[in-house]
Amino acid sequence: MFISELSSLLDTSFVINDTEVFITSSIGVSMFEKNAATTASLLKNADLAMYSAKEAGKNCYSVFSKENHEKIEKEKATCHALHTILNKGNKNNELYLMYQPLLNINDSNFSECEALIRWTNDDGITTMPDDFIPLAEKSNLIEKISLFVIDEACKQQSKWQRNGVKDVRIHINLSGNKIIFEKLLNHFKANIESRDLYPSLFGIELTERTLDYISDETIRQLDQLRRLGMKIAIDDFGTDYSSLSQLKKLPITTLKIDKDFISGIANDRDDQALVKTIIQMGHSLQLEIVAEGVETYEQLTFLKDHSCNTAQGYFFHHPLKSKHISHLKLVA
């Protein structure tokens, strides 16, 4: 009760130079003997609990626990390892790309793939993107990781062109705040030009939350790339709250329906209604619709019956190494 009252007391405002300034508090709590035996460890644990409160949305309190401590320490170790790998130029090739095919939903023709980053350390232990990308976003490592993905994808596309694999479009995920996104886009354009590649050999995938950071100048650049044949997709569509005005403003070619909606379309009426609505809305805007995470024949049948254009998922292919993409295309 005392902590709640303290938090309420701190949730106040001050007037400075005729301007009202509001403050809130994030409080970490650690208890002597139960959580710590010394003053130093007591303060350290309270500090760790405070960061848990901030992660929970701020303006709240968190009590230290062994589970939270282990979670934070693991996250610190993961970020430190990532930082080390990137600063050393990935010399041991711990970071690498896999490619998941996107197939035409009617005839299963294949001409596109999504570049997906993977991390396997020297001991052979693989850390999946869901476990390190959110941490990279919080620790500002996402810029370096995105630059790595751009470089590797462009390098691979250049190699495919030399080896006769001429028409496999690579989709790359770009995200970040306004400054980071503009830097990534400029790096991407420079990479394409320096390797003498066509923009039509690539696609850019944006998350819905990234749309808030896109400037008018970036929209102009995206529009130029679209006119040169590059696809521009909104990834995981439906998980955030993008407005129709944003879809109208941006040079989007594609909507990718999030896999969480696809997983239930065989028997969940709400998911069925949402997916049908997205498909109909997208087609009314003359957009291509891609279904992510297709894993069963029943899901594929539903999507085909409702005129979805493209699908990717384990029903067709797991993410593949570049050499397997080459073979898949050459034998198709």
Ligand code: C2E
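If you superpose the two forms and keep the largest set of C-alpha atoms that fall within 1.5 Å, you have the rigid core. Please read these numbers as outputs of a predicted model, since none were measured by experiment. Residue numbers count along the first chain shown, from 1. First, how it differs from the form predicted in complex with the ligand.
- Assigning each C-alpha to whichever rigid part's superposition fits it better places V275 and P199 together in one part between the two forms.
- When the larger part is held fixed by a C-alpha superposition, the smaller rigid part turns by 9° between the two forms.
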Second form
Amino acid sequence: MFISELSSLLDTSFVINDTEVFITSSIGVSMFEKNAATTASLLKNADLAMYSAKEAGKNCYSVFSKENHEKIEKEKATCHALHTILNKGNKNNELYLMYQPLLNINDSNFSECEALIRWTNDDGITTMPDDFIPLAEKSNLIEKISLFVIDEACKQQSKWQRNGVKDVRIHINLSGNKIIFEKLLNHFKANIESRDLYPSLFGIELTERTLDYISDETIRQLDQLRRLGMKIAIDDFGTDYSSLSQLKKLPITTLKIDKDFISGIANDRDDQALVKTIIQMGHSLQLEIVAEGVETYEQLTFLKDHSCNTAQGYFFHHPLKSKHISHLKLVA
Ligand code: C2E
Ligand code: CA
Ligand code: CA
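Could you output the structure for the form predicted in complex with the ligand, given that the previous block was the form predicted alone?
Expanding to the full complex; the earlier chain stays at the top.
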């Protein structure tokens, strides 16, 4: 009761230098004896709880709990370890990319792949990106990771070009915020140019969330890259909210349907209707449609029957090491 009163007292405007400013509060609560035995630990735990309130979307309060504390400590350790690896230049190759083929649905021809990051530590334990990318996205760590991914993908493409693996387009996942995003695109362009590669050897996958903060400058840069042959895809299409008018504004070439929808298309009528509608809508906007997470023959048949263009999934290949991609291509 007391906390909500405190919160509503702060939830008002203040006039500073003739300007009206609004503030919101994020409050952390820790209780003496129950959560802490000294003043210092009481304050420290209240501070930790405040970070949970901020994470929960701000303008609310959070009460310190041991579980929450352990979770935050674990997340901090993960971010710290990743920072250290990247600052030391990833010299033990703990971070690396795997490549999952994308196949033309009609002739099963393979000329594209998606780069997916992995983290295997010195003890051989692999952490999957879902366990660190969302964390990295909350700080500038995502910028460092994305720069690493861009460098690795460009390096790999150069190597393939030199070794006669001529036509495997690499798609990379890019996330970040408004400022980071512009930086990443500039870095990507510079890297492609300095290695004498072409934008048509690459693709970028953006999620619908990116659309919330995309700037006019980013749109201009993406448009330039698309005109030079790069593919630009909206990833996980349908899982978040994006309006059709936003889609129209963007220079995209591809819609990628999330695997959650694909997993249901053999028997779930709602998923069937959704996937059919996305394919029809995408085609009427002259977009290529990629289905992600294709695992069965039935799913593939449905997608083929409804004119989906491209498929990716365990039915064909799991993510592979780069040497297996070149082998696949050279023996084809
Ligand atoms: P995503 O971009 O939607 O990538 C597809 C995920 O589905 C990948 O998981 C892939 O391994 C998995 N997958 C592919 N085919 C199948 C299938 O048939 N069945 C099932 N069940 N799964 C399949 P992964 O590699 O664990 O990546 C998870 C997510 O992490 C990605 O989702 C992407 O959002 C993010 N991520 C991965 N690498 C990067 C990266 O380099 N940068 C950024 N920003 N995000 C990345
Ligand atoms: Ca993706
Ligand atoms: Ca997905």
